[in-house]
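For reference, the chain that follows is the form predicted alone, supplied as structure tokens.
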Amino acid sequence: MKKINLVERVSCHEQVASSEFVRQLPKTELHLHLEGSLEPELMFELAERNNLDLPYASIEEVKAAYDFHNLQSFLDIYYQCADVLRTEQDFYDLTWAYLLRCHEDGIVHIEPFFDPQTHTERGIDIGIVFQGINRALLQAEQELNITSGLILCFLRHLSEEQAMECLQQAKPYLEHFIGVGLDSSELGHPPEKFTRVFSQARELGLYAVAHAGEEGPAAYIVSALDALKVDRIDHGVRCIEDEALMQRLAKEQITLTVCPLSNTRLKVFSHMSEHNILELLDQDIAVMVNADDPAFFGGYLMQNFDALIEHLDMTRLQGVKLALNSITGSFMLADQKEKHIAKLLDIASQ
């Protein structure tokens, strides 16, 4: 895609962006775990529907538990909360609630993650998961004009053999997802552990992405690119520790799906004012903004942008660059991208 001179196209480009300005811009979200959008209110509703007892007495008690000191402390609660998801309707309700938030935030396209192993290990048929999620995604395209492509993630704390089994279970539903990803506990589980299953996925015509360089080292980003041959890196903020990698990311314009509020809540950065997303952006690395697990980390997409405005004085130009990167880094068709970019530039120039 031809390089766009945004300085010439963005009015008042050095001015600090406003929330209203960013909300208007067409944006995609490429790093969102559907299970991580399960709000406490819906969790209680689904628990009651499915006659399940929760370890929490109230919504306030749930929210009080969301005081994480690292990735693993979050994951322990994350998997516990996902247990309320049992039926096709549950997965539909989860996905539709997230899509309504997307509509509010000016999101035009999503490529959300889901973790089938979290559910199949509990005896939930993978077809139920696919059917519930995709019913909501199809409805969103018709009613909200939000397009999508679903990404199946393997849990990296489990074995590659289990990931292979998951891919086999998903094969009858290939029409319902566009790619595979790698998430869960990063430390001690390098990307190369999953080389064979990612190779099989690519043979099936699927895109590939992987979490790397969040709690894990910059070397995990390199091995995700070289061993797994991923199309995008999820997180990737520790690339700044490797100058050669930084140069590679900028040269090859590899998209990093960064999640600012998540990074601060999980202590990757101690405060938003220390986050490096805009530093990476200004070094021509294709970073973009995402919400990761918004129900747990206190914010959907616009709340992440608002945090960058408040704590990093994000300019209008930087906001437009981040939105543009979200479009170009997606797996949308070229004509779809061009349509959204044209609207983006029109709004930015006003």
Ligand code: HPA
Contents of the next structure:
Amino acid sequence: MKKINLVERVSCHEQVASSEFVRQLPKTELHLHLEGSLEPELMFELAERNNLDLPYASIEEVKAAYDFHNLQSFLDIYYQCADVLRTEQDFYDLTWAYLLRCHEDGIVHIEPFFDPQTHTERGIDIGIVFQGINRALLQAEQELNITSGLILCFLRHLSEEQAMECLQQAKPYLEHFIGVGLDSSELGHPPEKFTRVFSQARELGLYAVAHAGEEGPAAYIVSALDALKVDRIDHGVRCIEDEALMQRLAKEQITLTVCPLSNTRLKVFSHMSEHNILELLDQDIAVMVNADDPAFFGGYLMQNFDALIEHLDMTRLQGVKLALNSITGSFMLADQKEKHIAKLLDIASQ
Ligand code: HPA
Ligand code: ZN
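So that was the form predicted alone. Now I'd like the form predicted together with the ligand, please.
Every component of the complex follows; first up is the chain already shown.
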């Protein structure tokens, strides 16, 4: 895609952006775990509906437990919470609630993640999960004008054989997802552990993405690109530790799906004012903004943008660049991208 000179196209480009300006811009979300959008209120509702006991007495108690010191301390609670998801209706309700939030935030397209192994390990059929999620995604296309492409993530703390088995189980549902990803505990589980399963997925015509360089080193970003041949990197903020990698990411315009609130809640950065997203953006790296696990990290997409405005003085130009990167970095078809970009430039120039 031809590079657009945004300085000429964005009015008052050096001004700090307003939240309302960013909300109106067409945006995509490419790094969102559906299980991570399970709000405590819905968790209690589903526990009651499925006759399950929760280890928490109240919503306040749940929220107090969301005090994380690293990725693993979050994942332990996140997998526990997902246990309330049992039926097709549960997966539909979870996905629909997230889509309503997307609509409020000006999101026009999403490529959300789900973790089938978290559910199949508990004896839930993968078909139930696909059907519930897809019913909501189809409804959103018709009623909210939000398009989507679902991404199936393998859990990297499990073996490659288990990931292969997961891919095998998902094969009858190939028309229901567009790509594979890699998430869960990063340290000690380098991307190359999953080389064969990613190669098989790509042979099936699926896109590939992987979490890398969140807690793990910059070398994991390199091996996600070289061994897994991913189309995008999820997080990737530790690329800043490797100058040659930074140059490669800029040259090849590889999208990094960055999640500011997640990074501060999981102590990847000690404070939002320390976050490097705008520094990467200004070095021409194709970063964009996402919520990751909004129910656990304190906010959806617009709250992530609001944090960048408040703590990093994000300008209108930077906001438009981030929104543009979210469109170009997606797996939408070229004409769909063009349509959203035209609208984006129109709003940015006003
Ligand atoms: N990192 C790794 N695995 C995850 C995350 C994350 O931020 N969220 C849900 N699973
Ligand atoms: Zn994530």
